[in-house]
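What follows is one chain in structure tokens, specifically the form predicted alone.
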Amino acid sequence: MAIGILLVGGFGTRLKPLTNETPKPMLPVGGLPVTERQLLAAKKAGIKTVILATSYLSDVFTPYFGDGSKWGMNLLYAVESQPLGTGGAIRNAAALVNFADSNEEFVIFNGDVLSGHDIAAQLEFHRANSADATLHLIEVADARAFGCVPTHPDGRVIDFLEKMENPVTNSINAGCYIFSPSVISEIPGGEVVSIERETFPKLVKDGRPVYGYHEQSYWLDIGTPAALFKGSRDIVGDGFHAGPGCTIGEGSVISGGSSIGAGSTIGVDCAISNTIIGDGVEIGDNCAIADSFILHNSKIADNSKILGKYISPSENLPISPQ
């Protein structure tokens, strides 16, 4: 059975200030952290052992996920003392399971992607082609903002191309990769390596079997506040989501795909729209909140008017989620 690696060590710079106190993959979308949604997707594909490759605010992950037994999984943690890039992080994480002696594939997940694609089908495609590496590819309407990945009709990757004004294809790298152990063995240990700019192009140049698995499923890079809010709304729908143990006061109206974390309390006569509220939040009476992110354990006073803000127990900062 394959082993999963979640790349969750990034700084989340484009998501500031939401990532000031929380690593990007632990931000909630639709009531659950992004990482938890990825773990559930991995489990659905039959992956039971997953390594979290962490760096920035790494101590946030373990208290929440522990050893993974709550999800019926085995979770391991590879903490980077300094960021090693995507390739270096993969090599560092795989060392926890003696990858050089393994016959199991490694499924790599970018920690800032929501994807509904069929991971089990991607694995089957990888094995059917005896591939060294298989990438999930999707078609976008305009590939100019992305690097593109042209393929032969059978799916074999021809090249990895940087952003260009006139892309040769609209197929882009969707951020889920399957590697044979031999590919990981060739990544230098303890060095900063980019899998996208170094490892993949070298594999193709060397004539190695690198394939693109095309599946046009739901996909979203949640790298900005606007994208994070969109992802949460996509999961929740038009109404709202309330986690277990929430209390919502009489006369309060919650809408616009808002989500409320576990154990939070909403006072009476509040109006809340397009807002992500974490766990254990206390919101007073007669509050109007829109387009905002309220971090876990925050307290909002009665009669507060909050528009486009990041609120935490220690910070109150503007954001632009639209």
Second form
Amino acid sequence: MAIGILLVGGFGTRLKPLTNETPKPMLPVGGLPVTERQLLAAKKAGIKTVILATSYLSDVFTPYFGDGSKWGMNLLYAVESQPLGTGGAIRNAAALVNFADSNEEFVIFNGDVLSGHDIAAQLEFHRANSADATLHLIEVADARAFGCVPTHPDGRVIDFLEKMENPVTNSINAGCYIFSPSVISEIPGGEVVSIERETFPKLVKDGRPVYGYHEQSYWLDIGTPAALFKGSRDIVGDGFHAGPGCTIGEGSVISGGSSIGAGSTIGVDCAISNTIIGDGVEIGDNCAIADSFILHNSKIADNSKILGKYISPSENLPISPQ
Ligand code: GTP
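Return the structure block for the form predicted together with ligand GTP; the form predicted alone was the one displayed.
Full complex below, order starting with the chain above.
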């Protein structure tokens, strides 16, 4: 069966300050880290072994995921002391499973994407085409902010085009791609390599079989604070989500798709909306909190008024939504 690689080592600069102490893929959306949602999606597609390609704040992942047995999976960790870029990270991670002797495909996930697409169907499409690489492509209403990927009617990729004012197609790389093992060995080892800017364009230029798998599923890149909050609200829906072991005091109103992590306590008479609250957070009485992110184990005093803030046990900073 195919092997998964989750790319989770980036700095998450656009999400700062939320990523000051937490890698972007470990930020909770709807009560679970994005990485855990991706692991569950990989498992659903029959993938049993997943390698986490970590770098920035790599120590955060292991205590949470361990060897993966809690999820019935086999998890391995490839740590880059300096980020190797998306391509370098893939090559470095695949070395853990001896890719040169392997016939297994690699299914690679950008670690900051929520996607409901059918990974097993993407894998089938890859095999049916005897492809070297197969990307999930999604149509967006306005592709100007993205590089776009035109394909022939049978799905074969024609080109990888940079951002442009008049995109030739609205199909963009949705951040989940399948590689045959031979492609991995062509990525130079120990170097910084971009899969999007170097590997994919070179494969197409060399006439290799690169295919686009079109599926219009739920899809969101949670790379900015506004997108992260949207992703969490999309999962939670109109009301709110409370994890196991939470207590909510009398008279408190939680709304706007807020989510509260496991074992958190909310005092009485609080109003909380469009807010992500981590695990083990203690919020006092009579607090008003909106559009904010409260990291695991933070404590908020009685009568606090918090609007558009990032709060952790050691930091209290404004969030700029962009
Ligand atoms: P920004 O700094 O805000 O652009 O975010 P980013 O660099 O963390 O993420 P980007 O969207 O550029 O990358 C897509 C995915 O690849 C994210 O899940 C990143 O964690 C991951 N990623 C990016 N660069 C590296 C890297 O050098 N090594 C590893 N292991 N993962 C990476």
